[in-house]
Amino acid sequence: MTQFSFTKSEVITNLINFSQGELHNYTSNRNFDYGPPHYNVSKISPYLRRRFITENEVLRIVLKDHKINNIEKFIEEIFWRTYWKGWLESHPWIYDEYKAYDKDQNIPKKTGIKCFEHWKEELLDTGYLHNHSRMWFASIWIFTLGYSWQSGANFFKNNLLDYCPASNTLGWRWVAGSQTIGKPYIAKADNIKFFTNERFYPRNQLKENYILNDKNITKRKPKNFNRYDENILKKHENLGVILNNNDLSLHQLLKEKEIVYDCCLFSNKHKNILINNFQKKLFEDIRNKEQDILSVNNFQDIYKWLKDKRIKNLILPYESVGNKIFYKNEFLNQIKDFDINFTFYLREWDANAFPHATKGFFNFRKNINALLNQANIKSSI
């Protein structure tokens, strides 16, 4: 069962339909989980996560129909993903601490909590949950069932189509009260009843009062973020670009600048069948549109492609915290042995936003209008 399209043209068509049919009600409707197929939200996140479609593209499409100040909440939701990524870039030890916890939690087949069971099955069947239900689910996981937030983050990691290390890790920490320190998100039965349109009402089933033990929470000064100003796309002899799940449209920037390049697509396999099939279909759409893009699924095939194309300069998508694919000694040392110059290209969208993401979202939000101006994103009406 899926609610998602697999071609760029369909993704754009769906977004246009959402913009013209639902977005004007987004602020008032976005917190309601009416159940699949979730018409009241865009469901653009699995594509944004892979940059199958970019933030710039999404905002330019919806701003053909709306003024910026009329869809501020939607614009903020697009920036939340950017904010989480930027925040984790300046606090990388947070992800290291999470990764050091490698215990998964076996979920009881029946908890007796109808809404929790429903969301669990919806996630396993579709790879998606409404954002509000993710919050409720995480809260019940931690405070009612008594499981660790790390094991819950692992559960989402293994099953979400739009899994993002930053959004997932920090979202679970936020619910647990470790991100906004001492302020956990506690799921309330009345809130669930209202925002599920009375589909669920777990009265007397949830632990709605919780005293947080935050004695192990520590503070460290955030790292300064390097803007990578040297990452400017230029014409180079024998230029190659490798696409992967960190950025499936990076080659389009080169095409817009009329830069000649060779391209391959690294299609690494996911152990979750649903996620793997979703990714495969996105990869197929890319290759169908540009048939000279070579598909590879291991480092040895990449090395062969580099030799066959005589690549001398290589562009790779930037790898933010938790998204390491090529930033490995095995790979980089081999590239150096081939005497290839390489760069991990950081998009201007991220380079402009990440330095503002060291504190809370309220502080970051003050910069959104300036960031839109830097990206030359404006309303068409």
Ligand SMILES: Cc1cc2nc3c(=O)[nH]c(=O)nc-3n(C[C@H](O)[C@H](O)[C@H](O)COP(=O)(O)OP(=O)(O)OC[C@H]3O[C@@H](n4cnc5c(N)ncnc54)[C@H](O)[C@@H]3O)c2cc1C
The other form holds:
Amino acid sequence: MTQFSFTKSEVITNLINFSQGELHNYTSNRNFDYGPPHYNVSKISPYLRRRFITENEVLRIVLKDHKINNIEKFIEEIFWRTYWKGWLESHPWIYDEYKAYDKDQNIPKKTGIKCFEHWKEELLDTGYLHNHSRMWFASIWIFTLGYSWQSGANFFKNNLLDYCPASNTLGWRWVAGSQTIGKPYIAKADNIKFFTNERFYPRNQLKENYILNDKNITKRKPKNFNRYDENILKKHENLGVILNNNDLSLHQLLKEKEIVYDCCLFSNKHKNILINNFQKKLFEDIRNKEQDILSVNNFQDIYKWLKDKRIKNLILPYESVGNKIFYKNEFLNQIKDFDINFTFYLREWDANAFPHATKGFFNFRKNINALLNQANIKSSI
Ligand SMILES: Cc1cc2nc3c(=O)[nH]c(=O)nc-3n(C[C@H](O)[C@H](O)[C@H](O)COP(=O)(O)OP(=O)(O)OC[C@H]3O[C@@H](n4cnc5c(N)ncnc54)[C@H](O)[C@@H]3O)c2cc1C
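Could I see the form predicted in complex with this ligand next, after the form predicted alone?
Full assembly next; the chain just shown is listed first.
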């Protein structure tokens, strides 16, 4: 069973153990799915996605044990998340096109393909799947079983602990051959046999020769990315910060700068019980550390908190494409009525990287060293 921890200190301990135990083998071992508990990968994604821990923190931790050159692959993977987020910022219509399929909730049933059924169960039971299995699963969903990639993306959306609009939508598009146009990812039985350590071998069960004939692809120019106000993390009168699933550690930036703030945590419910329980426990850990943080789950309670604390300046986590929570007229008009200055704060990490994410990953990758320098991240050995 893949177990996920619920406190920041456990997450850090697990990451240190992974770094000191498995990370040196990551490049050669990461593509193997040995089954739960997936000791050969970090399983850090449900925390990174919510910035319960940040990319910056993760890399600083592992670079205490490794030189940059020795863990390039892992660093690159960390940047894949950033890249997908940035790419979707400059191509927001791609997410709107996917959203049009919200109602396509079809799920293949009783397929007779043992590995596929296993991964379906594993996802439902644990909220997690290994990256290679996500690729095989998506490929079988689309090409062998003939379901739309959008229905598959919806299935992941409803069940992944780490669900992220950018990584998920673009991951499914990539498998379907719509992201790297004309190059679908076709799952092969021999490849599954090898990389599952012979746990599965769906011989003669998969459609392995698939010709993609997608003539409907039109290319639109990426949108320019505008940097946001960098001066927001300064002392402001009656400063408030709202944490939510887009960033559960934003208040730490203020704390590091010894800026006084009031904080509330938007702890909205998730309809999936497993995900809801997971989130609830992360929220609890945050509140156990800072008892002054008020937990709220609707806009009315936030308005009350804003009034009670006489907030004049408000910081909210930046809402990238697919992650809108407060960027809604209902909320924005109300805080304008309260005469509150507000900013959706984009972390330096994203602000530095997103402008490079308009083309392919190989283009983006050339900037990784410069991005590490900008973040002042280096190996300490
Ligand atoms: C069809 C499909 C759907 C996906 N949906 C999601 C999703 O909704 N949310 C999500 O977080 N990831 C998604 N991924 C990416 C990837 O599978 C997961 O991030 C990874 O499996 C998380 O496990 P880990 O933390 O153990 O990874 P590790 O191998 O330990 O990697 C470390 C970190 O690097 C990042 N990373 C690694 N691989 C990728 C990748 N391919 N794309 C983006 N970031 C990556 C993640 O932040 C990950 O936590 C999807 C991939 C595919 C093929």
